[in-house]
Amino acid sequence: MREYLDFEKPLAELEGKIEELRHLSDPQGMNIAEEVAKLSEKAERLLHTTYAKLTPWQKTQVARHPERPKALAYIEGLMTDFAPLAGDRAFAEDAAIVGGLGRFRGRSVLVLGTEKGTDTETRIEHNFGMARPEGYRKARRLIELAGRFALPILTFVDTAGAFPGIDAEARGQAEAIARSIEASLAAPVPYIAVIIGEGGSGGAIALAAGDKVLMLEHAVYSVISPEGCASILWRDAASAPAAAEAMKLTAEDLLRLALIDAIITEPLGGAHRDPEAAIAAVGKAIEAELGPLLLLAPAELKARRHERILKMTSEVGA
């Protein structure tokens, strides 16, 4: 059963009477066949009209949406033998960052993930996605590896935000976060990150700090969570939809505050009603990334992977 969003509930309505009609075993006269057509044709068009004219918080619903594929989802779908690198060297091993090397279109890459999983335990297992400090120091690993072997970097950043817990801050979050983040700018090979889902706060910079940022076109990302906004600012996490509107977290915000590179279009009605589907785009849009990257040279990579990180924070700040 497919699960619906609020705002889908007319259209899960519809598709429910098809499902009906489809399992009608005593039609009593009735062309089946011709009343399943006009009403997915209908179905169709208030999908079209929907998924037009969607909201910010929307948006970021569709984003958490249980059924959107996840990291491992395109890892699976986009790499060809890979094989899972795990631990920091230095605490223990963080399931909510998947990493490994495999072939993305024949080439040797480095790729990383924060995974959230898609049932409860796998959720468990990854802690939603919220990483701790041995994630992040993982990551910083794992491209500090992918510059030594001369790997491309391409990351797929779904994630609320990294774990808030007091181990994970006695552990020096903010400090596995920054490092991080100073791997990836100082890595000299390309490197493309997409934000497939949520891309949250710090959380989600430290796997995105690369030469091209694209994204679905139903993600969202953001410095916090609406209801974390709203409820500093407005003391009422129901105040979610307003602090959404504000935030311009949406992939048309960011594209046209110059803080992404390029929006990747999904299926009609999300990236989980068709899956295969919205992983085929994405490859396709990294390989059309990659292939300009791979003639820089790597002091070239690096100072305009620095450059574009200062314009935007002085483009923002101003």
The other form holds:
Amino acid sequence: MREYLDFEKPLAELEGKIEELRHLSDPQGMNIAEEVAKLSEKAERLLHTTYAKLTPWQKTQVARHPERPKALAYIEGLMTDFAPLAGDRAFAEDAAIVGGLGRFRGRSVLVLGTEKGTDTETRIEHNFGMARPEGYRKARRLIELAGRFALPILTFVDTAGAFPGIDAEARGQAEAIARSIEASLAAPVPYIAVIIGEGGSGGAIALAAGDKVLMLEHAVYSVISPEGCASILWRDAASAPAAAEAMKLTAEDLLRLALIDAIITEPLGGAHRDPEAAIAAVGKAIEAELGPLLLLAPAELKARRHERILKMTSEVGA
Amino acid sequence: MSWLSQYVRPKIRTLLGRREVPENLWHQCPACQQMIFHRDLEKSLKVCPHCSHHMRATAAERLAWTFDPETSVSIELPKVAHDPLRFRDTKRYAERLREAREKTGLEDALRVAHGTIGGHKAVVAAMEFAFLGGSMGAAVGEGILAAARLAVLQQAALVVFTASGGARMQEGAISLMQMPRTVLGCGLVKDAGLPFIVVLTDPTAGGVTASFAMLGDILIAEPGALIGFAGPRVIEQTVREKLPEGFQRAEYLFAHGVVDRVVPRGQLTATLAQVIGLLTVREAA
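Complement to the form predicted on its own: the form predicted in complex with its partner chain:
Complete assembly follows, chain above in first position.
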């Protein structure tokens, strides 16, 4: 069963009808096949028009879609010879951030991702993609490891944000994030970040201060969740759609503001409708960005990365 | 004397005179509710003489308290485009900015000056909480960078007083990008072998804590200051349990190994001078 979002209701009805017809064992099979074909065409048109003009709030829903491919799906889909690595060497293993070594197009790389999980069990295991300090400290450790072995770094970002918990604060959540950013900026190797779903605030930037930041077409990237922003500025979480609009959190907005480098087109109806195609598109986009970066000497690479970040003031695109 | 001062002034005076306690002479401590005479409050650097509560200070006060007398020079901070997103919530961001500027006399939530602390060269950046909660947008990011570059240029220590609710939501992802930008800024100071000291004051939260504020070579917190990543209310709503006593306060952070010292305001300047001296003057004269 596909999960439909609120704004996909007409689509749900149409596709429901198609399914129904398909399961009808009618002697006049020909007519049914014709009807199914007609409805399918209509559904595709509807899907096209719906997804061509998603509002920022609708994109937020798509970015959070439970069936959207998660970080591990990209890692499994794009890596061969994946060797997971774990632990911050100080306190614990945090499964909200997954990482390890693997080969991307034959080349040895370090990969990191915030993993939300795909069902109740794995969502709890990965704490819904909300990392604690251990997660960011593991990330930092692995980023430094990549630097020592001259391995490019690929990150897949999909998180509502860092975990806001008592234990997380007690163990220095802010410091862990800051150090992960610092390590990212200092890495002497190519660093490509892909925002695959939600790019939530500090928890996202901890793994996204790289040379190139790519965003999936329906991903969102923001300083605070629309709900959080609405409850602070509108004093009403129900104003989240307005906050999503105002914050300019879509891939298009971020590209226009020159805060990301490219948008990766999703399959029609969003990555969740065709995860394989979405993963392949991401692989292609990473490959295209990685090539030129591999030609740069570490000092040049870092200088350009820093230049890229230093330009991100409000003069850009204002 | 103009008709205005003759005519209008006395009227204002009579209005004020009717008040039992003129608010400019007596202040009430928000912690213990006791009244404090304004001169005593000035002398105590806005620390309550009754209960030692550290009241919030302005950026101007921070600079005045920190530098050796008559050594400091304020610098003008780089201008950035205002309101890049044309943001509007219940009010326009442009309007909120205008009000904050009127209220504080500042362009944005940061003041930077250079001078000496105990004879040691220093650049001091102080965040202004009264300016939109000290939130960090492009202007604050730019200001921290400017302070860092100035410190490198002058071969001076960089001291930052933080007071911020976090990133400035009205600048969307641009404010988020100030996290890596300011991390780069303090990196310039560290790479130059100069001390980078952060004084965490009440409150310091969100994107400010999770970027340059936690990266100081030395972290000092003021007593009782609220310092954290997530706000206490958000945490309470997420974990649905009561927060422990003193949670996210300076003393709690000290006990958890997050800061080097908790230093009362009256000893801050001396502590800064001492630490900068120990880090930079390797052989005492």
